[in-house]
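Let's start with one chain on its own, the form predicted on its own, as structure tokens.
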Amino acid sequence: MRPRATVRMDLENDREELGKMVASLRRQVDWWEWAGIRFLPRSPVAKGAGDEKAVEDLLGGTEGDLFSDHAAAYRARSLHELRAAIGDCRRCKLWSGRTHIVFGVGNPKAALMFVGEGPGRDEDLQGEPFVGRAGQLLTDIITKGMGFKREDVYIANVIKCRPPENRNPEPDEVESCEPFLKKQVDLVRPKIIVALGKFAVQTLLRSKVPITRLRGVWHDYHGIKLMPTFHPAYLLRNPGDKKLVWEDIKNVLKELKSLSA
């Protein structure tokens, strides 16, 4: 039997490391709040083949909050109960600046997605992605170019919240926001996404690639068939490249006919 005074003292030692490792691991969640890191990667379980399995990957990282707060956005059936969910958000600092919250719309299973990469001021103050001179662009590309009415698709963005002046969207914003967008896209689960522009290319296919070399090739994003094109804020400033955008368009019409035959 070992001595009382030895077991006193290796029970000391092991809160003192204990305390040590508590200290550590709250220091270190401290500095992912901080950050505004909110979400911890999970490893993948696979749950079966097919469309399980994907999912699992695209929301991967979700049910894991470390801060539990997105809990009812990663349960929500419903894209009404994810709006419901995310609420009067104020997981980044984007909330301070913003007039509305700009979620989404159009059909809520929608076999086309197109995802831009946030609201500007028109947005932000009416509340609907794309309803500026560009978004009048984009309803153009879908109405007259696709021969779809607007509510027949669904339209969304990266991030929810207005950046100020319109700048690109930071990484811990990106990162508190990205998951509800993942989130959208599976309960749309549409057959394509067309990504418009440079930073939503690039944020979903986790890319530094150009957008003029990502544009016009398919991509896969969780084992949805992805179009990267240039943004329609792009082309009013470059009208010549709208021939390009249109050989894009063609081949997802093209591939949206072969998978509904």
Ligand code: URA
The other form holds:
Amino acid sequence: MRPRATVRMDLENDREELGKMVASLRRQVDWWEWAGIRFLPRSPVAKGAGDEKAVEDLLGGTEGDLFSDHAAAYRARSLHELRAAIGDCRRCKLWSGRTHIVFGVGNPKAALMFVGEGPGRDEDLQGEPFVGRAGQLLTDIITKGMGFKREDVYIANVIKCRPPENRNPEPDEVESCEPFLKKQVDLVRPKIIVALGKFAVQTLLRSKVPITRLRGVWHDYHGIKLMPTFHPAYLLRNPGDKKLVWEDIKNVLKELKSLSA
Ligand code: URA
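Next up, the form predicted together with the ligand in place of the form predicted on its own?
After this comes the whole thing, all chains and molecules, with the earlier chain placed first.
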């Protein structure tokens, strides 16, 4: 057995070492801030000098923005912490017209996640995504079509506050809000995302290709399989296209089954 005095000395040395490391890290972070470096990658690390793509990966991501309005959200380790980090959000102009921030609902460890555009009137009033007429159709797809409960999946939107008159979200609003969706995806880590409607699909995929060409085909969203399909509100206006959505949903069910086998 080691003498107590030696153990105490070791502990004091460890504490001193740790103090030095924290101070050095603080100096490093202060320096980054001073130098205007706002983004740090989680991965990958730049491979070679002069590799422009690698440098862009290193500096251009949003995940590690140390000093932005989103910093607390990036650090969140649970959906609960993420919601708390969003707070009484005023990062874009939509805050002034909203009743509720519509964060997201469902199983925090869901294998399947649905992403829509943004809250409508009913969602704004109730604080939950997809609870209006289009929401009822989505619920039917989940329960009657797929045989799941609504609580089994996770449902969220690209933006969390209702745009006035249900207009499309504007680019600055998406820029403010999409990091929260990305973080939600990161925390839930679903096996599959179903993106609902032109706006969500084109925003998530950074694409201008029409939804009619994107739907029904697998895409990638930060390493997660993404299936675009029509929005339930579109289906209410065009019930003839329900069969196409059913094709997409059958595809999703098949993939979910093979991913969990
Ligand atoms: N439409 C959406 O895109 N999301 C909702 O939450 C409701 C309607």
